[in-house]
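What follows is a single chain, given as structure tokens, in the form predicted alone.
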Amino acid sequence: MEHFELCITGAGVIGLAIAERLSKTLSAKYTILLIDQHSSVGQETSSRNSEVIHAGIYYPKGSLKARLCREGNALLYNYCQQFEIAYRQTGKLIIAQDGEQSSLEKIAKQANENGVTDLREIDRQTLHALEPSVTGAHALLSPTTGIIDSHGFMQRLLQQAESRGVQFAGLTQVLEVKRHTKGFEVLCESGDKNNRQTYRFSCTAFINAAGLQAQQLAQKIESLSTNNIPQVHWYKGSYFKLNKRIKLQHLVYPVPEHSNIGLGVHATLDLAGGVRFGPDVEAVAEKDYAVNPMRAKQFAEAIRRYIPGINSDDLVPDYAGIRPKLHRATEPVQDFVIQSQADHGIAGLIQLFGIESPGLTASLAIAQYVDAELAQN
């Protein structure tokens, strides 16, 4: 039976970042297998988001989301510069309408508590000078928010990891994970739908970075208590493209919704300067990436709060993604969950649950965190 020092399940941006980090910090003799159910990397949540580099503004003080987003922001910009990954530090405007000034003040206070100290409050006149198409009474400017080519980033992570010996196995699904004298014994099924074969190997350490399927994978791990598997709630977010020209230089966000699920339908830019809006929030039980064109009317109503003159006819369905949240809209916001032996009592096992936004921004910092946790196991 073939043996690897480490198996990482899930080749989204988190699994890729972990593989790249560990291939760099650990011995060349430390064999790493990275597996994913899809044929190529980053086919789910990692490639179906706003591609925003977040600053770390909204998250609860002391949370992993706040800390790892702030650390990841700097790491991500540095990585993009080092490896020539396309990005743009656009800055972000958080728009408050009349009567929403107190909400803006709370956001500024939260950001400061999280160590994001570069926000600048601007008035109506300054906002109009920066973005003539945008209407608001006040705004906060976040200069370190930006956008990234997430696909280029993930491909570079894979390239770097593979150059140091990491083996990537696509079209591979874990069937069971048993305890073994060498750590774990993993039974997989690999290949396309017409030629599926089982494959068994052992590994010293096992990382569950399976994203939407993290809870499902955890249930296949022998001796893991169900108390260590948090409940997941899938929320679909759809995006629409703007089919008329509006000149925007910044990302534009409204004051967040009162629910604990999303930041509201906001305007983002792609690296070519195109404008898209999203995501909205829709609870789903199954994967469904189709964008319902009938949602354009709701989008237009939300967008007109800060960009007047947008009608449903101006919006074209673009794409959708699903977020693995650990709470419902009516429940308190939950943090990232990164479990190690201290949490579940199983040596060599690290699990990541609820890695939604700002997971892309935090990915390199999450990889550093997992590296430190693995060293203690």
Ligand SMILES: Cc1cc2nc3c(=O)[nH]c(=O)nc-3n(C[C@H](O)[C@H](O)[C@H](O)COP(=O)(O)OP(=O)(O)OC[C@H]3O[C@@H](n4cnc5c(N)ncnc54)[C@H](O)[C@@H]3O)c2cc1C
Given for the second form:
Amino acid sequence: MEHFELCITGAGVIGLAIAERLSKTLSAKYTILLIDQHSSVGQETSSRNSEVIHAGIYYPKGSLKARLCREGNALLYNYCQQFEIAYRQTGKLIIAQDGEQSSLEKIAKQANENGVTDLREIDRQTLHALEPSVTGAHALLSPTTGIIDSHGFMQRLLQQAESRGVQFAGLTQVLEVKRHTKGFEVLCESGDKNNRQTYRFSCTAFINAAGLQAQQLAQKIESLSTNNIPQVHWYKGSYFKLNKRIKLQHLVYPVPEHSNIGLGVHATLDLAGGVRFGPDVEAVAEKDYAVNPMRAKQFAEAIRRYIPGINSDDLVPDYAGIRPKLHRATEPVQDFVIQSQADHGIAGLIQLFGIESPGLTASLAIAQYVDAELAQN
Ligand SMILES: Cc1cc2nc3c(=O)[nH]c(=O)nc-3n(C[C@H](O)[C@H](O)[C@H](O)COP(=O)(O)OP(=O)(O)OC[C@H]3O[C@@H](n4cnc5c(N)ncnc54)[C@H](O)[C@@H]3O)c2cc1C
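Pass me the form predicted in complex with the ligand as well; I've looked at the form predicted alone already.
Every chain and every other molecule in the complex is listed next, the one we just looked at coming first.
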């Protein structure tokens, strides 16, 4: 049976960042296999998001989300500069209407507690000067928020990992992980749908970075207690493109909703200058990425709170992504869960659960974190 030192399951941005990091820090004799059920990398949540480099404003103090987002933000800008990934530090405006100023104060306080100390308060006149299309009574400006070409980023991570010997196995689904004298024995099925073949290999360490399906994969790991598998709740977020021209320089967010799921339908920019709105929040049980055009009416209502004059006819269905949440809309916000031997007692096993937003921003910091955890195993 073929043996690898490390198997990473899931080639979204998290699996890729881990593969890139470990191919650099582990000795060259370590063989690393990166597996994904799709033929190419980043086909699920990692290519279905807002592509925003977050500053780390909203997350609870001391949480992994707060810490890894802030660290990841700096690492990601550096990476983009060093390896010529397209990005733009647009800045972001959080808009409060009359009567909502206390929400902005809470956000500013939370940001400060998280070490994000560069938010600026903006009054109505300054907001108008910065963004004439946007209306609001007050705003907060986050200068370190930006946008990134997430596809270019993932391709570069893959290229760097492969150049250091990482093997990528696409069209390969991990079916089962058994305990083995050398660590783990992994059963996979590979090939296209007319020619599927099973394949077994062993590995010393196994990383579960399977995103939406991390819980499903964890259930296939022999002798892992179900107590170590947090429940997942899928929440879809749809996006609509704007089909008329408005000039926006910044990302524009309303004050967040009270649902504990999303930040509210906001305006993001793509690197070509197009404006897109989303994501909304819809609990789903199936992986269905179709955008329902009927939602345009609700979108237009939400957007008119800060950009007047937008109608449902101005919006075109774009794409959708699904968040792997560890809480429901009515429950307290949960943190990223990254488990290692100290949590579940299995040497060489790292599992990542609930890697929702700001996972893209935090990806390089998550990879550093996993590297440190693995070194202690
Ligand atoms: C609507 C939305 C908006 C977001 N906006 C932002 C944002 O603006 N900024 C930000 O920082 N973050 C954002 N995020 C979060 C970010 O997109 C995610 O945190 C990140 O993409 C998660 O990456 P991942 O690698 O964990 O998951 P994924 O990209 O889903 O990758 C997991 C991979 O595992 C593979 N897989 C699963 N099971 C198996 C198996 N058994 N065998 C083989 N392969 C398997 C899948 O095929 C998949 O490719 C957003 C998320 C959503 C849903």
